[in-house]
Every structure is written in structure tokens, then in C-alpha cells.
Amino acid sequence: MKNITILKNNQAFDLVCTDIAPDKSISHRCAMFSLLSDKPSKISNFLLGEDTLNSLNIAKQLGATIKREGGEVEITPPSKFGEPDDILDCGNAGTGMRLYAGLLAGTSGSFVLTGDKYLRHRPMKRVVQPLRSIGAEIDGREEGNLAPLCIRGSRLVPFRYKSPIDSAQIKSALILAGLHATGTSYYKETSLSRDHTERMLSGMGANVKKIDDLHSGKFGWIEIEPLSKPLDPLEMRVPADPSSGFFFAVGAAITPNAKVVIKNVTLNPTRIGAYKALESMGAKIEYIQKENLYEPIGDISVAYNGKLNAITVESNIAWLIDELPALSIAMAVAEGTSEIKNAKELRVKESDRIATVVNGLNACGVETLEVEDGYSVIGGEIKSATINSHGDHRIAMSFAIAGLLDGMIIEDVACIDTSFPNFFDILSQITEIKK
């Protein structure tokens, strides 16, 4: 188990982040969606994390030709998916497993999806069940709830599915399945989750659109037409990941006279909810848009603006679900009691993030109250502690940022390589680290 010690930071910093990790969600989708074209896709700034490289390797196992030089990737899709002669390893990525399940459900062949010991214990029935209802043949442990998942690609029927969970992974899996159905399908969620899949597939020529006609009876539904021809290839530069940059945003917001500028990040409204929350707590934040093709892209500037105020987070949870552990560090030093509600989804992430955040904050001397779908944080002072990441990269990085205030020992930090391999390289620019 690899551990690391973060030493207390004793001075302000002015950090310009030009090397924040490329967006993980978009990199996963680039690897998968390229398979839906019949021409080579060219992607630059692809995330070289373990999980996204696993998604790229799965594309290769399905028959794609991959040329890669650093983050420059060219993916030439096969004329027809091949049956892999080995299992498809998604590593630690729920995105990889759930989206590939949707993509392969309507593809001829036999496929087995697995992952590391943490992913093999994350619930998959939320995707498996709706896919089965439209004709997919999927099996796994606990009646298909746990990986490895065995998929026999089959003919899928059109569907009208209203998801009980607002999840970009479930939505994306069903959209990908709908592209291979025998007729027009419809998908609806209570509130909009991250919409990279809709944006990217539409940009490639897929007929995936949101219906806003109140008179049709389909308002708020996403309409998915089956593919009639291969999609256009992707040609894009993956923007920086706002959820990765958010760790340093929190660091600036809790450190007197500190500032950070996160360069070339996606400004997609469904991805910057955590920044909006931090802004409402009192941090000074600016958004500077530079372009908007597949995604709006620009810079985010975050500066210390005095003591933060407590906040209640209870709506649009899907927009900031991954950033809640880091936001909790800001809550721990804010004035008053902050609350996170309607976030039961945190319990089925890489770890039970409600439990791991609460236990970590308690170890740091911060008072909390845990409930089934969230927790309260009584603002105070973060003290040095030893934190077990439980193999969860976001827990490890969040408490590493907390270490700026009084030092911190983080156990099991190897998990950070799955999403942000150069995290400690950037952190070492503002504080001392002992490995």
C-alpha cells in the first residue's frame, strides 16, 4: 500500500494550472464513440490514466486499430466488432463498464466485462435491468448486479424509459443501446445529468435530441433514432477536467491570499456545479469562455476571498456528485453548518463516499452528522490526521488538499493514477510532499 505525507503549507500561492488532467468522462467517450464511425477519429490530449487507457485497450480488443503518441490518439474502427479472445478489463471505471455494457448489448458477439476489486463490488443492475428489458442478454454475479458481466449481443427493441436515478452513466448506456434498437427510443430523467454523450454523439451526426415540445407529450425526453449509417469521426482536443481542477480550486479558496487559474477546462454547465457552489460560499470565481464546438471550453479563476460561509447542497446533485468530497473540505472550514442532501448515489461510488468523507473529517477533528442520503459538516478547523482512501482517488486527493492547512498522511494513494497521474506534481508546486 503506497502512502504519502502532505506537509502544511505556510504561504499564499498563485498557481496557473496548464497541466490539469484531461477530462476523464470525455476521454472514455472518445475511445468508445470512435467505434461508431467508419473513418479514423483523431483525439488530442487524451487522458493517460489507467481507466481511460483500459477503455482504449477494450476498443483495440474489439478490433480497432490504435495509434498513440503520448496523448495524441488515432482510432480506426473495425468494419465489424470482433469477438475478443479475452475478458475486457475496465479497471476501476464505472463509466467504462456501464457505457460499454450499453454499447455491446446490441452488438453481435459474446463479451465479458470485469474490473478491479473495487469495481467488481459496485452495483450494475441499475444498467443491466433496463438493458435486459429491451432484449439484452446480460448475466453476472447476484443476478447481474455485480461484475464480471457476461454479455451476449442481441437484437434490441425500442424503449421509453424514465430513469429513477439521475445518472449520466445510465443515460449514456441506454442512449448507446438505443442507437442499435430496431426503432425510435426515448429516455427521461428527473433532472439533467452530465450531457457529454448527447453533445458528442450529436456532433458526430447521430440523431439524439431533447424534445422540448410541451404539446407532444414527450417534453423533457431524449429521442434516440437508431443508426442508419456510420457516424462522422471525432476530431477533438479533450479539455481539462473541471472535477480534477476543483481540488486546487478548493485549495485556493481555503488558503489566505491564494489564487489558481485552471486553463482550457470544459465550462459545460453540467460540469461546473461545484464551482458555483464554492462561489456561493464566498470564493471569488471567474469563468472565461474561449471556444464552443463539442463543448464550451475556457479558463476558471478561483481566488481566496475571506472566510467561507456554510451552504446547503440539495439540487442538481448529478452535476457535482464527484466533487462533493472536495467541496466537503471547504465546508469543514466554513462558518456554520453545511448540509449535503439527496446524494445517496455517493454510497455506490469507488467507495461509500458518505462514510469515507464523514470518517475522514471526524479523524481531522471536524464534527459531522451522517444520514442515509448525505451528511452535515459543522465548520471548524481541520487538524492533521491519517486518512485511509479505501482505494478511492477522490477521497485521497480531497484529503491531500486538506493537508495544506495542517498536514496529512494519506494511505493507499496508488488509486490516484486511475484519473490524475500528475496530481502530486502540481500539488508539490504549492506545498512539500514526502513520499
Ligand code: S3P
The other form holds:
Amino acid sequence: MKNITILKNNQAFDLVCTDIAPDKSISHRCAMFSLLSDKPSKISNFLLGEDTLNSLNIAKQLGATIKREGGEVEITPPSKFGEPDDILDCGNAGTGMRLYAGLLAGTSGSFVLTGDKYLRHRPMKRVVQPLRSIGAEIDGREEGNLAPLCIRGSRLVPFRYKSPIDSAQIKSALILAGLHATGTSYYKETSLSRDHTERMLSGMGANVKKIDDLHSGKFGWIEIEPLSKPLDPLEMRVPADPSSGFFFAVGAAITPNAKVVIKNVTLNPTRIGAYKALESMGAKIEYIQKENLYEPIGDISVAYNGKLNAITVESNIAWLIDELPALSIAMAVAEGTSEIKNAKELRVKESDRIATVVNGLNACGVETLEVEDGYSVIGGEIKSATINSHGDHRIAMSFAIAGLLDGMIIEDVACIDTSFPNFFDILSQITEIKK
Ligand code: S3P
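To test you: the structure above is the form predicted alone. What is the structure of the form predicted in complex with this ligand?
Below is the whole assembly, all chains and molecules, this chain first.
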């Protein structure tokens, strides 16, 4: 088990981050969606994290030819998906497993999706059940809830599905299945989750669109037409990941006179909810849009602006779900009691993030109150402690950032490589680290 010690940072910093990890959600989708074209896709700045390299490897097992130099990747799709002669290993990635389940459910062949010990304990019924209801043949442990998942691609019927959970992974799995169904399908969620799938697939020529026609009675639905021909290839540079940049945003917001600029990051509204929350806690934040490639991209600057105020986070949870552990570090040093509500999805992330955040904060001397779908954090001081990541990259990085204030030992940091392999290189520009 690899541990790391972060020493307390004694001074302000002014950091311009040009090398925040490329976006994980978009990189996964680049690997998968390239398979739906008949021409090579060219991706630059692909995330070289374990999760997304696993997705790329699965694309290769399905017959794609991959040429890669660093983050420059060319993916030439096969003329027909091959039936892989081995299992498909998604590693730690829920996105990898759930989206590939949707993609493969309607693809002829037999496929086994598996993952690491953490992923094999995360719920898959949320995609397996709606996919089965449209004709997919999928099985797994606990009646299909736990991986390994065995999929025999089959004929899928069109669907009209209202998801009980606002989840981009469920939505994307169903959209990918809908592309292989025998007619037009419809999908609805209560409030919008990240929409990279809709943006990228429609940019590639798929008929995946939001229906905003009140008269049709389908307001808020996504309409998915089955593929009638191969899609256009992708040609794109993956923007920086706002979820990865957010660790340093919190670092700047809690360190007197510090500032950070996160360059070339996606400004997709469904991804920057945590920055908006940090802004309403009092941090000074600016968004500078520079281009639009499937979605708005630009720079975010975050500056210390005095002591933060407490906040209640209870709506549009999907827009900041991944950043809640790091936001909790800001809550722990804010004035007053902050609350997170309606966030029971945190319990089924890479770890039970309600338990791992609350226990970690308690170890740092911060008072909390845990409930089933969230927790309260009583603002005060964060003290140095030893925190185990529980194999969860975002827990490891959130408490590493908290270490700027009084030092921290993080146990089991290898998981950080799933999403942000150069995290400690950037952190070492603002404080001392002992490996
Ligand atoms: C993701 C969707 C979210 C998010 C995950 C990435 C995606 O999960 O937490 O890190 O790329 O679609 P859910 O769909 O389970 O909310």
C-alpha cells in the first residue's frame, strides 16, 4: 500500500494549471463512440488514467486498431465488432462498465465485462434492469446486479424509459442501446445529468435530441433514432477535467491570498456546479469561455476571498456529485454549518462517499452529522490526520488538499492513477510532499 505525507503549506500561491488531467467522462466516450463510425477518429489529450486506458483497451479487444503516442490517439473502428476471446476489464470505472453494457447489449456476440474488487461491488441493476426490459440478455451475480456481467448481444426493442435516478451513466447506456434498437426510443430523467453523450453523438451525426415540444407531451425527453449508417468520426481535443481541477480550486479558496487558474477546461454547465457552490460560499471565481467544441471550453480562475461561508447543497446534485468530497473540505473550514441533502448516490460511488468523507473529517477533528442521503459539516479547523482512501481516488485527493492547512498522511494513494496520474506533480508546486 503506497502512502504519502503532505506537509502543511505556509504560503500563498499563484498557480496556472495547464496540465490538469484531461476529462475522464469525455475520454471514456471518445474510446467508445469512435466504434460507431467507419472512419478513424483522432483524439488528442486523451486521459492516460487507468480507467480510460481500460476503455481504450476494450475498444481494441472489440476489433479497433489503436495508434497512440502519449495522449494522441487514433482509433480505427472495425467493420464489424469482433467477439473478444477474453474478458473485458473495466478496472475501477463505473462509466466504462455501464456504458459498454449499453453499447454491447445490442451488438451481436458474447461479452463478459468485469472490473476491480471495488467495481465488482457497485450496483449494475440500474442499467441491467432497463436493458433487460428492452430485450437485452445480461446476467451477473445477485440476479444481474453485480459484475462480472455476461452479455449476449440481442435484438433490442424501442423504449420509453423514465429513469428513477438522474445518472449520466444510465442515460448513456440507454442512449447507446437505443442506437441499436429497432425503432425510435425516448429517455427521460428528472433533472439533467452531464450531457456529453448527447452532445458528442449528435455532433457525430446521430439523431439524439432533446424534445422540447410541450404539445407533444414529451417535454424533457430525449429522442433516440436507431443508427441508419455509421457516424462521422470524432476529431477533438479533450478539455481538462473540471472535477480534477476542483481539488486545486478548493486549495486556492481555503489558502489566504492564493489563486489558481485552470486552463482549457470544459465549462459545460452540468459539470461546473461545484465551482458555482464554492463561489456562493464566497470564493472569487471567473469563467472565461474561449471555444466551443461539442461544449463550451475555457479557463476558470479561483481566488481566496476571505473566510468562506457555510452552504446548503440540495438541488441539481448530479452537477456536482463527483466534487462533493472536495467541497466538503471547503465546508469544514467555512463559517457555520453546511449541509448536503438528496445525495444518496454518494453511497454507491468508488466508495460509500458519505461514510468515507464523514469518517475522514471526524479524524481531522471536524464535527459532522451523517444521514442516509447526505451529511452536515460544522465549520471550524481541519487538523492533520491519517486518512485511508478506501481505494477511492477522490477521497485521496480531497484529503491531500486538506493537508495544505495542517499536513495530512494519505494511505493507499495508488487509486489516484485512475483519473489524475500527475496530481502530486501539481500539488508539489504548492507544498512539500514526502513519498
Ligand atoms: C459519469 C457520471 C456520473 C459520475 C461519474 C462519471 C459519466 O455517475 O459520478 O464519475 O461519465 O457518465 P452517475 O451516472 O452514476 O451519476
